[in-house]
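Form predicted on its own, single chain, as structure tokens, below.
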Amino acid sequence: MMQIEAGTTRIGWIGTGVMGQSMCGQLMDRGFATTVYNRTRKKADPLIDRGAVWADSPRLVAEQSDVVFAIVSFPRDVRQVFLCKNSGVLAGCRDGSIVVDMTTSEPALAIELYNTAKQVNVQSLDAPVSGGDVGAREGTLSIMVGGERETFETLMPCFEAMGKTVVYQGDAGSGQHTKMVNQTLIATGMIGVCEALLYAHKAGLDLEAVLRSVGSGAAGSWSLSNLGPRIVGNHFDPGFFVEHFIKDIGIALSESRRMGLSMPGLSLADALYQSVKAHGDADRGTHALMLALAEMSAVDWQNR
């Protein structure tokens, strides 16, 4: 197994959106030489301006890299980026390379990628993250990893550049299953955050004072502390897109049905977020759930 060292190990990065740009930047800050690709080149320009090298396809990224990370949008994008026979990452990897999918995706696809990579002597990890745009910018993400433990331990210098909590979860697919646990907690928790603030508003309370009181007590949560102030301030720009969250909830519901689980709370969250999308807010942050709930109660939240 290779040794990971800044200045020696060549990093490839695919996906330079809200999360990926900051995560890749953390690796560059540690001194890793980096090659990047994104479907829209303009979104990679800030990294290129900092010294990253542009490649015209995922395959060309792999040809210039020892380790390739990707964080894209949907499982179909993961399949295209890694498994496309002509232009995918695995088509360009050399023996002993490592690929890491940090997209929130399907556990079965993570296993398929692992097995396909193994056939060409490439190691694969599924390593989805939690912590949103704030965690990506600050290098404090939670990273949940599936695959071979030795590969996980080899990549710790990279993971530690991006995250504060890095945990090995088990075999391939385990990282994605853990992310489904995370998304289930967030989905149902966000309903509580929005309904509670809506209640506080209708009761005539000072919302900022309310946040100071409840945020430090038993009701405190990451979502309340980080997204509560954004909701109060009517800042609904995405730290994580509603559209992508609906995808995650769909994966979790599909997996729960496969395992014979009833998930009524998650099913409710799915219905509510579908309403957010129907109202034209799919490209806003997950906390835009407030806008749909407020409309149900005939509250003009943004002009309150």
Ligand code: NAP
Contents of the next structure:
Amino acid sequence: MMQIEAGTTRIGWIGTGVMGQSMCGQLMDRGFATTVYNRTRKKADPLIDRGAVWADSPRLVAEQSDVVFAIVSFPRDVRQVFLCKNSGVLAGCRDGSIVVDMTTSEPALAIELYNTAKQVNVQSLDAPVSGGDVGAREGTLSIMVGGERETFETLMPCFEAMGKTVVYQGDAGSGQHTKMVNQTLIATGMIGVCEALLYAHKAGLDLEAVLRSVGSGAAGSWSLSNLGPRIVGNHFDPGFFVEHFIKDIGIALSESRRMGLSMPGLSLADALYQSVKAHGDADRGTHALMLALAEMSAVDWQNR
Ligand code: NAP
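I've shown you the form predicted on its own. Could you give me the structure of the form predicted together with the named molecule?
What follows is the whole complex; the chain from before opens it.
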């Protein structure tokens, strides 16, 4: 297994959006040389300005790299980036390379990627993250990893650059399953955050004072502390896109059905987020749920 060292290990990075931009930046801050690719090239410019080298396809990234990370959008993008026969990462990997998908994606696709990579003597990890845009910028993400333990341990210097909590979860697909647990908690919790703030508003309370009280008590949560102030301040930019959350809830619901589980809370979150999307807010942050819930109670939240 290779030794990971800034200065000698060449990193490839695909997907330079809200999360990838900062996560790749953390590796560069620690001295790793990087080759980058993104569907829209200009979103890679800030990293190129800092010394990253551009490559024209995922395959060309892999040809220049020992380890290739990706954090793109949907499972179909993961498939295209890694598995496309002509231009995908696996087409450009050498014997002994490592690939890591950090996108929130399907457990079954993570297993397929692991098995396909193994056939060409490449190791694959699924390593989705939690902690949001803030955690990516500050290098404090929680990273949940599936695949072979030895590969996970080899990559610790990279994971520790991006995250504060890095936990091995088991075989390929386990990282994605853990992320579905995370998304179930967030989806159901977000309903509570929005309903509670709606209640506080209708009761005539000072919302900032309410957040100070309940944010540090037993009801405290990441969503309340980080997204509560954005909801109160009417800042609904992502953060974390509604469109991506609908993708995650869909994956979690389909996995839960496969396992014979009834998840009424998650199903409700799915219905509510479909309504957020129908209102034209798919490109907003997940806390835009407040706008759909407020409308149900005839509250004009943004002009309150
Ligand atoms: P984002 O800002 O849309 O970034 C995704 C990037 O991947 C975009 O720059 C996009 O290119 C690029 N991309 C997508 N498909 C591609 C393809 N086929 N080939 C090359 N590049 C491609 O989204 P994000 O917020 O960083 O989220 C990325 C992933 O992390 C999602 O799966 C999301 O669910 C997950 N996640 C997000 C958060 C969060 O708080 N934001 C937290 C945890 C996990 P374009 O510029 O052309 O669109």
